[in-house]
Structure formats: structure tokens, C-alpha cells
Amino acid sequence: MQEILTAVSLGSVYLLFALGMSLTWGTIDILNFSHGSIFMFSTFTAYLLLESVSLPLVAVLLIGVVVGAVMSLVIQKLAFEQILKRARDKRSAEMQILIGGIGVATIPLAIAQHHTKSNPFGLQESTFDVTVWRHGDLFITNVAVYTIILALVLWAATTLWLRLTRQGLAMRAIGVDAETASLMGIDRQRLALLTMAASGAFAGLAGVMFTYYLGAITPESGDTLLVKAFAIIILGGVGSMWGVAFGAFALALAEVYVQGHTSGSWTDAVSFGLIFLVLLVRPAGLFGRKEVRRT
């Protein structure tokens, strides 16, 4: 039972992180490899502010959300939009955006590495205290409970927004056929900015909660989660909101189980091995569309 509790809380962090990445990839066709740096730098900014003033949890979360959204918007305007304007065709644009995202990610990473000397940093200066709740042999922290609630509420809200609103329908239309959607009067550029802002906000939120969850992260922590999010989206199916939720909790459960029954060094190998085996049977992912054009 304790393994399930741990897997659900870890899976919620993965879901918060992968949700934004899945949103941009599944709707406006942007596989944003700077998502990990946005995740890290949002928390790094909160860490710098906390050196000057002690803040409560809500304020730290707002800092993470705002910094993540602003960073994502700046990257969209200065990098991805410029690539899309100059790209010869859709396929070359997808590849250039992928490489561009990797390049952009090095800037906040270098700033954080220079300031911290690549040492872990945390949010201990805030007024929020991590509390452990126990019931018999079971235990869970208040951070884990808040993370689970946030992840499930935001995932449900995003899913309903995509399914029930006109903007959500427009974004799904862009994900299916961007050219036809533009001919029908859908403003792709405006929706892309909105999507990137939401994606960055999710990354910032995930960064703050993950840092409280672990106690500290390093400047390279975002890169590690980026690989896991990529695997989660591929496992669940690109563009599927059910898929990203299933992938996040499935990967977390596999990791916790392997961690609890081995020395821990096999965690990534076994987890990603299982994903590879699933994809041999379902190449488009468990909840993915049968025909998807991606890089």
C-alpha cells in the first residue's frame, strides 16, 4: 500500500510536468525541449527571491507559475515563431524547433549552474513547512497531497477545456490539420501563445512542487524529467490527455516497484524497457491516434 501511495504522489509530479509538454506537442505541434529548463529556472528564481524575503507556499507557487509562463512566451515569440516564419516546410520546421529548444535551454541552465556551481538548491527559506502524516505503517507528506490534488484538478480542467470550449476545439483542429484550421479562420499564432503560456505555467508549478517534494533539485534536474516526460507522452500517445495521465502514473508505479525490489540502479532500465515493450505492440502509444506525423 505504501508503494502505491508513493507511486501516486510521484506520478502526480510527472503529470504536472508532462501535461504542459503534451499540450504543446499535441495541439500546436511544438515539441519543446526547453521545457525542462523552464521547470528548473522557475524554481531557481523563487530560490533567489527567498534569499531576500521569506514567502508562503502560495506566493512561491505564483512565482513559479508567472516565471514559467513568461519564459515560455518569450521563447515562443523570439525563437519558435521566427523558426516557423523562415522554415521551408512543416517537417523542417519541426526539426528546427526541436534543435532550437535544446539551444535555448542552455541559457537558463548555464545561469543556474554558474550561480549554484551545479550544487542542489531548495526552498527551505519559505514559511511553508513540510509535514509527514502517519496512519499505522503508512505515511504521506502534505506536499504529496497538495501535488496530487493540483495535478488531478489541472489535468481534468485542461481536458474539459479542450473538449468543451471553442478555443479547445480550435486547438484540437490545429493539432489534426493546421493548414485547414487556418483556412477556417482559426488564429494559430494567438492560440500558440496561449498554449505556450499554459505549458510554461505548468512547468513552473511542477518545479516548485517537485523541489518541496524532494527537498532540493539541481540545475540539471529539468533535463532528467524531460526524458521521462518524453517517454510518458510516447507511451500514452501524442495528443491524448488520458494517455499522458496513464503514462505518468504507469512510469511512477514501475519506478517505485523496481526501486523497492532492487538496489535502485535498475530503475530506469526496467521502466524504460517496459515502455519499449509496450510500444512494440502499440507503436502510436496506448491512447494515441493511429496516424500521427511527428519528427
Second form
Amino acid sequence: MQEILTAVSLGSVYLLFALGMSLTWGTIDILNFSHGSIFMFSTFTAYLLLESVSLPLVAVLLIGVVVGAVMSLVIQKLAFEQILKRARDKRSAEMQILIGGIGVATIPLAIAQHHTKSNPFGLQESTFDVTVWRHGDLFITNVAVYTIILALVLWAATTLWLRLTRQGLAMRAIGVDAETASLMGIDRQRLALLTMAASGAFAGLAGVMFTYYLGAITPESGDTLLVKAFAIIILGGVGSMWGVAFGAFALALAEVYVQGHTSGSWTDAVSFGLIFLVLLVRPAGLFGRKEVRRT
Amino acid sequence: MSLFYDSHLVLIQSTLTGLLMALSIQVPLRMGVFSFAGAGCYGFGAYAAALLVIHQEMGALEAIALAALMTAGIGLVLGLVLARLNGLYLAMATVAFDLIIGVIAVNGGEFTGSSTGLYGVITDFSMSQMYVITVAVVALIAFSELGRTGRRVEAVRDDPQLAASVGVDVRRYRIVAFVVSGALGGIAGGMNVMVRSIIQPLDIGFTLIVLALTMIIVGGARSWVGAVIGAVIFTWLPDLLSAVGQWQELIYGILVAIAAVLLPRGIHGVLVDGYRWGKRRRRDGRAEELASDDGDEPELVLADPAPTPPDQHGLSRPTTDARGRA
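Now that you have shown the form predicted on its own, what about the form predicted in complex with its partner chain?
Next comes the full complex, this chain leading.
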């Protein structure tokens, strides 16, 4: 029972993180490999600010969201848009974006590593205190509860936005056939900026919540989560909102199980093994259809 | 000169192993196969060679050869198993493979030395042997870029369907890419463990993939020359930048980002473009003097069997159309 509780709260962090990646990959076809460093750097900025002022949880979250969104917009403008402008075809654009993302990610990473000497940093200076709630044998922290609520609300909001609004329809249209969507008068560049901003905001939010959840993160934490998020999206199927939620909780459950039954150093192998296995057996993911249709 | 050589021996060794490592990812990339399995084979090869030396008391050359044979076999299996995957999916499946090798190395107990790795791989491996292996391998790869083979490889990359329709066995080329990549990774890993006498799980993680990719992207992905440029730059740059000061990591990051965004074909691509531009200008000047056209160079036509007009599948055009309408 405690294992399930832990898995649900861990899965919620994964969901928050993977949601942003899934959104940009499923709609505007950008697999953003700097997502992990946006996650890390927005938390890092909050950590730096907290050195001079003590702030409540909401303010710290807001910093994470704003920094994440701004970083994401800058990267879209300076890197991905430039790559798309120059790309010869879709396939080479995909690879250039992957590589560009890895390249761009080194900059915030280098800054944070330089400042922290690669040591862990946390958000203990804020006025928010992590408390543990107990009920018999079971326990859960208030951060974990907030994370679960935030993750589920944002996931539902994103899903509904994609399903019900005109912009959501436009996004799905881009995901299905970008060129026809453009011919129908959809402004791809503006929508791409909007999507990237939302994705970055999710990354910042996930960064702050994850850091409270764990106590501290290192500059390299973003890279680890990046691979996990990839496993999550692959498991569920690219572009599927149900898939990303399923993937996040399934990965967390598998990891908690492996953690509880082995020495612990095998935990990382869960996500890597999942990626390999799913791609081998069902490349479209569990919720993906053979013909790509994104929701 | 000799003093410089001795004091920079480690860097020279790193350049050579880095070059082979970069080539192990570049060779499949040149055929349009986005596989990072070479990095995993590097790790596997390093551990295999180290174990052969430690437990079987094998000589350096035999150990490297055997390790390379094993990683070529792994490449073959991966090539067959992952035949259905393409693009990003293939890239990530092979990244997952590389990371699994790392996790196995950490969890291998006494056999792989867990997180401390394997120590004391002492052999009679000499620098001249290292040069001979590297030059021989690079020469073979350079050879594959010439003539019929080279043109076929380019056809497989630029338009697999077209290549298949003119009788090129695309599937076989893809498998060959995996096997060569595996062998190259194995040789690089084996050589590295021979000159360092240590191998640790930390040496074969995600950073290894990023480093090899960085070398190729900045150097150029189309030719072995690009891998050489990249290997030299990214082995020697950190050493030079350490003189610049404490911000070397940042400068390094900015350089990589700029290259990734602005130079899709790397420094080698820029050099080739510059060379062609100069040649064309000279030819045009001569043509004007003679007031007659001396025709296209047959070499250039043959080297590009699947010419794709840059704007035909361009991504930017529809966007401007949409903007025009909006």
C-alpha cells in the first residue's frame, strides 16, 4: 500500500515533466532535448533568488513557471525556429532539432555546474515547510499531495484544451498534417511559441515540485529525467494524452517495485529497458495507433 | 617537438580513440541510420578487452581484435532486431541500449568491478600499434566514401526508396552500418582501456554519446574528415580553454549550440562549400574568357544521384504561405 502511494506521488512528478515534452512532440513535432535543463535551471534560478529573499511556495512556483516559459521561448526563437527555417526536409529537421536541443542544453547546465560545483541544491530557504502526514502505517508529505493535485489538474486541463478549444483543434491539425494545416490559415509559428511556452512552464513547475519532493537536485538531474520522460512518452504513444498519464504512473510503479526488491542500482535500468522493449514490440506505444493520429 | 609530444601524449591518445568513437556513430549516420549503438559497443568493447587481458592474460592486439569481433556481432544482432525502427525512435532505442550497458557494468559485481570499474589492464600496447590501427581503420572508411560504394551510400541516405528502385539493397546497407559501427566502437573502447589501464561505468554514460555526437556535428557528418576535425577540436579545446579561465564549460556549450543551429553540415561542410565556390568562380571566369561553356563536371553529377531541390520538401514555405493568407 505504501508502495502504491509512493508510486503515485513519484508518477505525478514524472507526469508534470513528461507533459511538457509530450505536448511539443505530439503537436509541433519538436522533441525538445533541452527540456531537462529548463527543468533544472528554473529551479536553480529560484534557489539563487531564495538566497536573498525568503518566499512562500506560490511565489517559488511562479518563479519556476516564468523562468521555464521564458527559457523555452528563447530556445524556440533562437534555435528551433532557425533550424526549421534552414532544414532541407522533415527527417533532417528532426535530427537537427534533437542535436540542437542537446547543444543548447549544455549552456544552462554549464552555468549551474559552475556555480554549484555540481553539488546538490535545494529550496530550503523558502517559507514553505515540508510536513509528513501519517495515517497508521501509511505516510505522505504535503508536497507529494500538492504534486499529485497539480499534475492531475494540469493534465486534465491540457487534455480538455486540446479536445475542446479552437486552438487545440489547430494544434491537433498541425500534428496530423502540418502543411495542410498551414494552408487552412493556421499560424504555425505563433502556435509553436505558445506550445513551447506552456511546455517550459510545466518544466519549471515540475522542477520546483520535484526539488521540494526530494529535498535537493543536482544540475545533472534534468538529464536523468529526460530519458525517463522519453520512456514514458514512448510507452504511452507519441501524442496520446492518456498515454503520457499511463506511462508516467506505470514507470513510477515499476521503479518503486524494482527499488523495493533489488539493491536499488537496477532502478535506472527500468526506464531504459522499457524504451528498448516497447520500441521493439510496439513502436507506436500502447495507446498509439499505427497510423499516427494525435490527440 | 619531442617535449611537446611527450607532454601531450594523453591528449594524442584521446584524439585517436575519440576519432574512432566518433566514426562509429558517423558511419551509420552517413547511411541515414540514426544509431548511437556505437557508444554502447565502446563500453562493451572496453570491458571485454579488459577482462580478456586480466583473466585470460591475452595480448593487447588479440584482446582488441576479439572485443571488436564481439561488438561487430552485437551490431549485427541490433541491426536485425531494430530493422523496423527509423529516425528518432531508432536513436532512442540505441541510446537505451547504451545506457543498459552502463547499468549492467555498475551491477556486474566482482566481474565488472561494480562502480569502481576494472583496474590494472597492463599490456605491451604501443603507440605505433595505436597509430597503425587508427590509420588502417580510417583509410578503410575513407575508401568507402569513394566511387560506387560512396555513391550508393549517399543514395541510401538521401532517398532510400529511390536507391531500392535502382537495385541497391537498402536493408543490407543498414545492417552493414550497424556491424561496422559496432566494430569501430569495440576497437575504440579496447584501445582506450589499453592505454588508460582503467575502465569505469562513468566513462560510458550519456556524456560519451553527447561527446561523440558533438564531434561529428561540429566537424561534419558527411565525411571522415569531419570526424577528424571534430575529434581534434573537442579533445584539444578543453585543454586550450583551461588557459582562458573558469568559464571554459560555458564557452564550450555556446560553441556546440552555435554549430548545431547554424552549421548543419559542420566545419567540413563549410570548407567544402568554400572550396566549391572558389572553384566555380575560377571556372566561370575562364568560361567567360573563352566565351564558351565547357559543360558540367561529370564528377559532381555522379556524386549526387538523388538531387533534392532544397525547397521541394522545405518546411519554411508553407509557413510563409499561411502568413501571407492570414
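Positions refer to the first chain, counted from 1. Computed from a predicted structure; not experimentally measured. Throughout, rigid core stands for the largest set of C-alpha atoms superposing within 1.5 Å between the two forms.
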(request) After aligning on the rigid core, report the distance the C-alpha of residue 278 travels between the two forms, in angstrom. (result) 4.3
